[in-house]
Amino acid sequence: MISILIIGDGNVASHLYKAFSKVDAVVVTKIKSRNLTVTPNADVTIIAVSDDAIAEVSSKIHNSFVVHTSGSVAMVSLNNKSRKGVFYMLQTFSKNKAIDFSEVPFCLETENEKDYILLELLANLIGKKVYGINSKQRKALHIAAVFVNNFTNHMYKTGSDICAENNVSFAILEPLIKETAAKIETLSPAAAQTGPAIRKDQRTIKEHLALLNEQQQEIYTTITKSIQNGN
C-alpha cells in the first residue's frame, strides 16, 4: 500500500485526490496548505498549491518524498530537505468538470531512477500516458499550454464577444471549433491553417478589422501578421 498525502485545496488537488480515492493499492489524504501544522507521513507528498506557494510550503514539510505538480517551476524549487520531483499533469482542470485521466499527459522528473520508477507506478494507476521530461522542457511544455489552451481559450471568447454584439447563436461556431482541433490528429498545425491572413485576403482583412474594436483590430492584426510571416 502506498500513502499519498496531497496538500492544496484548488482543481488540481481536488481532481487527484478522487482519482487516488478509487485507487485500492494506495491510500490518499487531502490536507489545505495552511494547515501544516501536523503533516501526516506519507510515501509520496504532492504539493498543489498555486506557483508562488510552491516554495514557502514544501520548506515547512519533513516527509521523506516531496513532488510538485507545477508546469513552470523548476525541480531544484522545492525548498524542502529531502528528496523531490515533479509529477505535472498537462490538462487544464476545472473544478466541477471530470477529467479522463486515461487521457492526460503525466510529465515526470525526480533526482533518482528510484523515485521516477514510484512516479510513473501511481501515474499509471490513475492514467495512461506517461512521459520523463527535465524542468526545462517542461517550462516549454508550460508555454505551450499556454498557447493552445489559455490563449486559445480567450480567442473563443473573443469570437462569443463579437457573436453576442451582432445578435448571433456562438453555438453556430461550436462545430467550426470541434473539426479546427480533429484535424491536428492527422495534420500538423502548419498544414492545416485556413483563412484570409493565411490566402492574404487583404479586401477581406480589411473589411474584418472596420467590424472591430480597438482591442480586437489589435487582436487581429498580430495574429494575422504572425500566420502571414510563418510564425
Second form
There are 2 protein chains.
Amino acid sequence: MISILIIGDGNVASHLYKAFSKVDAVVVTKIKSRNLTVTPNADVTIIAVSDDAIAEVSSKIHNSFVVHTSGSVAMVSLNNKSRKGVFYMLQTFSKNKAIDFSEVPFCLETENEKDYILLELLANLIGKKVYGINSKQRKALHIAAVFVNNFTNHMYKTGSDICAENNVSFAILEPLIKETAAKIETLSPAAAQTGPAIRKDQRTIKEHLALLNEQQQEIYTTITKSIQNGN
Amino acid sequence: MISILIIGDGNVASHLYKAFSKVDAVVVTKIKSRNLTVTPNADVTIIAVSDDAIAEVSSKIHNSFVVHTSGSVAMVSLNNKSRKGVFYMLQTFSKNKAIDFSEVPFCLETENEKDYILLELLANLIGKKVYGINSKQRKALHIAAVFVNNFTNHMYKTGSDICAENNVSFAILEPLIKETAAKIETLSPAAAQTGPAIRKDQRTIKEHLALLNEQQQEIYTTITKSIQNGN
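Alright, leaving the form predicted on its own aside, put up the form predicted in complex with a further copy of the same chain.
So here's everything in the complex, that chain up top.
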C-alpha cells in the first residue's frame, strides 16, 4: 500500500484526489495548504498549489519525498529538505468537467531512479501515457501548452464573440474546431495551414479587418503577419 | 436525376466531386475553370474557385442556376445572368485528408425558396448539417472560422516549433489539443479559459517571454493582453 498526501484545493488537487481514491493499491489524503500545521506522513507528498506558493509550502513539509505538479516551476525550487520530484500532468483541468486520465500525459522528473520508478508506478495506476521530462523540457512544454491550449481557447472565444455579434450560432463552428484539432494527428501544423493569411489573399484580409473591433484587429494582424512570414 | 457541374481544381472541388460521385440520385461533372469555353449544361453549377476568380468565372456561365462555395464572397457578386446561390461548407479541406461530410455544416443561401429546397436536397444527399445563412452572417462565420481554424492552427504550429527547439515530442501535446477542442462543447470558451494570462500570473508570463523569439513574443503579448482585458 502506497500512501499519498495531496496538498492543495484547486482543480488539479481535486481531480488527482478523485482519481487516486478509486485505486486499491494506494491510500490518499488531501489537505488545504493553510492547514499545514499538522502534516500527515506519506510515501509521496504531492503539492498541487499555485506556482508562487510552491517554494513556501514545500519548506513546511518534512515528509521524505515531495513533488509538485507545475509545468513551469523547476524541481530544484522545492524547499523540502529531503527527496524532490515533479508529477506534471499536461492537461487542462476544469472544475465541472471530468478528466479521462488515460489520455493525460504524465511528465515525471526525480533526483534518482528509485523515485522515478515510484512516480511511474503511481502514474500508471491512474493513467497510461508516462514520459520522463527534465525541468528545461517541461518549461518548453508548458510554454507550448499555453499556445495550444490558452491561446487556442482565446481564438475560440473571439470566434464566439464574432458569432454572437452577428446573430449566428457558434455551434456551426464546432465541427471545424474538432477537425482542426484532429488534422494535426496526420499532418504537421505547417502543412495543415489554409486560409487568407497563407494564401496572401490581401483583399479578404482587408475585408475581415474592417469588420473587427480594435483588439480583434490587433490579434488578426499579428497572427496573419506571423503566418505569412513562415514563423 | 439532378445534374451538377463543378468548376474548379482545388481541394473543395475535388472533395465535393468525390462525395457527389457516390450518390445515385445525381450525375456530377467537374471541369477546370480554364476549360470554360465549352460549359456542360447542369441543373446546378457549383463554382469552387478562388474568391478573386468567382466574378469572372460566373460571368462566363450561361447555365440556369449558379452557386459559389466561398465563405467571404456575397451572393450578389456572382455575374451569371440567371439564378444565384451559395453552397458554403464550413470545414477545412486538405488534399490528403478525407472529409466526413456528415460533420460538415452546409451554409446555404438562394434568391428564392425553390432553389433553397434544391440546395438543401443536395446538401442532405452528402451531409446532414444544413443551415440557411445570409451573406452577412456567412461573412461573420468566415471571419470566426479564420480565428478558430487558421489562427488556432498557427498556435499549434508555434507550439510545435517550441517543442522542436527543445527536443520534446509535439505528440505529448496532442491530448491537450483534443481536450481543448472538446471542452467548448460543454463550457463556453470564456468559462473554459485557464493559464497564466487569465490568472494574471506576471512572473510566469515574464519567464515565458524570455524564452521566445521576437515573433513568438509578439503573439504571446498580444493574446495575453486580450485575455486579460476580457476581450
